[in-house]
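Take a look at this single chain, the form predicted alone, given in C-alpha cells.
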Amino acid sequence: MTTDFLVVDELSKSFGGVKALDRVGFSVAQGEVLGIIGLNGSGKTTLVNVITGFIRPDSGHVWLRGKEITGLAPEKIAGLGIARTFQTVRPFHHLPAFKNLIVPLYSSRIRSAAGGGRWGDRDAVALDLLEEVGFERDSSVPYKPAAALPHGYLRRLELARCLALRPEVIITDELFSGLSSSEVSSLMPLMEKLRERGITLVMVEHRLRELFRLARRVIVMEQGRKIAEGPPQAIVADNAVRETYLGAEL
C-alpha cells in the first residue's frame, strides 16, 4: 500500500462523547525522529495506545512496512518490531532490574532472530543493555528490585526493555517526564545514539527544548486533532501553535 515505513491513516477514537482522536494521519520514514507534542488531553497517549495495539480505533488504519497492523494485539505488534515506553513506568517491581529484561529477551521476536550469537546468555545480555542505558554495571544497582530504584533509573529501565526487543521503531510516551534537567541531559546522548543507529523514534514529549534537538519534524495535537506539522523552527513560529501553548514552554 505504501513505501513509507510507519503510516498512520485517518485514525479516530471516541470515549463516550469525547473524541480523543479525530482523523489523525501522518507517516514516518525509516530512521526518522518524529516529535509529537500537545497539551494534556490532546490525544497523544491515545494515539500511542492505538498504534501499539492497546486500544482499537473506531476507524482508520496503521501500516508498518506496507503491512496493515491495525487492531493487532500488543505482543504481535511488538513482535513486528515496534517497542514503546509508558507514561507511567510499569516495571516488575519485585524483580531485580536486570531480570526485568528477561521477558522481552525470551520473546518470539528474539528467539526467531537470525544468528542468535550474544543473545544466548540472557542475564549477561540484560546487564549489557542496562549498561548501555546508563546503569553502572559494577555497582549493586542492576541487582536491586525495580521497586527500590529511583525514578530516573526506572525511565532508563523502560528504554532497556525496548532495546531488548531489538526494535525497528521505539515510541516513547513522555520519556523525560519527572526527570531533572541533569537526568534529561544524561539521556540525550543515548537518544542521539539510537537515532544514529537508524532506529525510528516517535517521541511524545513535553520537554520541547530537548525534543527539538532530536526531532527534525514535529506534529502538534489539540483536542484529538493534528493542528500543525513541520520542522521545529516552523512549529515555534506557527501562530496556532503559539496560541495552544500560550503560557507553556516554547
Contents of the next structure:
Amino acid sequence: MTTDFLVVDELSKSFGGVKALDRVGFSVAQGEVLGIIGLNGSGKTTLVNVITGFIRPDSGHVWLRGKEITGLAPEKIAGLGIARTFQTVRPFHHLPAFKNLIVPLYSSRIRSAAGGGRWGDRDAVALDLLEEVGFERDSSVPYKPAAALPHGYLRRLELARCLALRPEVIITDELFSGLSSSEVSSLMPLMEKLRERGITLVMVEHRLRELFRLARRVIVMEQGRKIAEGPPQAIVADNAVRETYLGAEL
Amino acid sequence: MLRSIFIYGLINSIILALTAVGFSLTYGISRVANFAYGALYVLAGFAAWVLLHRLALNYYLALFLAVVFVALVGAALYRFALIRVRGMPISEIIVTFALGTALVELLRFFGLFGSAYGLPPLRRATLQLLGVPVDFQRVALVVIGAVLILALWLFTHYTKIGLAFRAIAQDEQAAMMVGIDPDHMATLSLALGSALAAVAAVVVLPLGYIAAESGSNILVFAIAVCILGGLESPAGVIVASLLIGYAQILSVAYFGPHYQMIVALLAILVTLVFRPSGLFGKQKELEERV
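Compare with the form predicted alone: the form predicted in complex with the partner chain:
Below is the entire complex, every chain and molecule, led by the chain shown above.
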C-alpha cells in the first residue's frame, strides 16, 4: 500500500474575494476510503472540481501515482482513471440507462484497454454493470431513458458509469444526498464492495454515520481550509470539529 | 396538378432535409453554427467536378472522394480555426462565415462558376410516378435522403461513437468526466456535418449547375429548416423540411419561382417571433451549481 497514491498539495483557489480553497493538502493511499466533511460552502465541491480538472487552482498541485495531473483537462484526468459523481445527478437523460454506460467505452482509456467494449458484447458489459449496482436485469428498468428513472436509480447509474471507466479512484460528491434512509442502506453494501475490490474512494459526504462506517480516515473542511484529519472516532472527539458542527448531529 | 405538387413537394422536402441535416447535426453535437456550410457544399461540387472532368475518375469514386475531401476540410476548419474561439458563439459564426465567404469568392475569382460547371446525374432517365414524369436523379435523391436519415438515426442510437455524440450534446461536463474529449468530438461533428453537406451537393447539384449563389442559398435553407424545427432536433429537421418543402412548392406553383427563398426567410422570421426555440426545441436545463 503506497500512501502517496493520490496527493493533493497546498491547493488554493479564490472566487473573487472568497477563498474557496486555502492551501488544502492531503494524501490518499491506494485502496483507501477517505471521507471529506464540512458545512455547505466549506470548499468541498471546489476541491472535487479542482482534482477532476474542472477548475484550475490558483496554486498547488495534484499528483496521481507520482505524476502531476494539476490543470489537465477533465477527460484526460478521467482517462487516467479518476471517475466522479456529481452533487446533483447528471446522467445522459435522453439515453436509455444501459446506453449511458456505453458512452465511457468510447473514452481513450477503454478504447486502448485490451478487449475494451467490442461490438456485440458492449451491451452485455453495460447490463452486467447495471446489475452490479442493483438494477433488476430482467426488468425493463435498464432500458428506460435515464430521465424516467427515480433518483435512487440515478445515483446507482452514476456509480455504474464511473465503473464503466474501470477507474482506480472514484470521487463521490454527496452520493447519499436526496436518498431515503432505506435507499442509503441499500447503497452501503455496494460501496463496501467497491472498497473491497480495492478501488480508492474519496467521499465528500454529509451523511456522517454512513461515511464513518466506510472511511477509516476523515478530513474536515471549514471555509476552504482543512481544520482536522484523522480516524472517525478522533474526528468526533475533536473540539474544533464539534465547534464547526455545533447544533449539527455528530 | 395536385399529384405533381405532392411528388415535387416530397422531393423538395427531402432536398431540404438533406441539405439541413449536416448543419443540424454539427450544431446539435458541438454547438457550433457552421456558417461555412454553404461554401462546403459548393466546394464539394467543385471537388467532384475536378475529380470527374479533370482527373477522369470513375463517377462513384469521384463523388466518394469529394465527400471525404470536404469532411477533412470540415475537420481542419475546427482543428485550425474554430478551436481558438471555442465557446464564443458570435466568434464561431464570424470565423465560419468569413472562411466560407473567402472560399466562395476564391472560386469565383478563378471563374469557376457557370453552366459549364455541372455534375452529371446518376442516370439520364425519366420515370412515371402516379402519372407524373420525374427524372431518375430526383427519385434517387429521395431514396438516398431517406436511407441517409435512417442510417444517421441508427448511427446515433447504436454505435459507441454515436452515443458519445449524443452524450456530449446532452451534458458536456458529464461526458468529459467519463473520458470523452470534447475537441475530438467537435472535430468529428464538423467532419460529419461537412460530409453530409457534400453528400447533399453531389446528389442535388446534378439537377442544375454549380453557382456562386448555391452556397448562400443552401445556408439560408439549412438555417430556415433548423430554426423552424428547433436547432439540434433531428425530428425537427424532418418535420420542418416537409413544412417548408411543401410550402415552397405550393407558393412556386401558385405565385412564382422567387417565392422559394421568400418562404424560407418567412419561416425563419415567423418562428423567431412566435416560437424562438422552434417546433421541437427544448429549454436549456439549469447549469450545475459549482
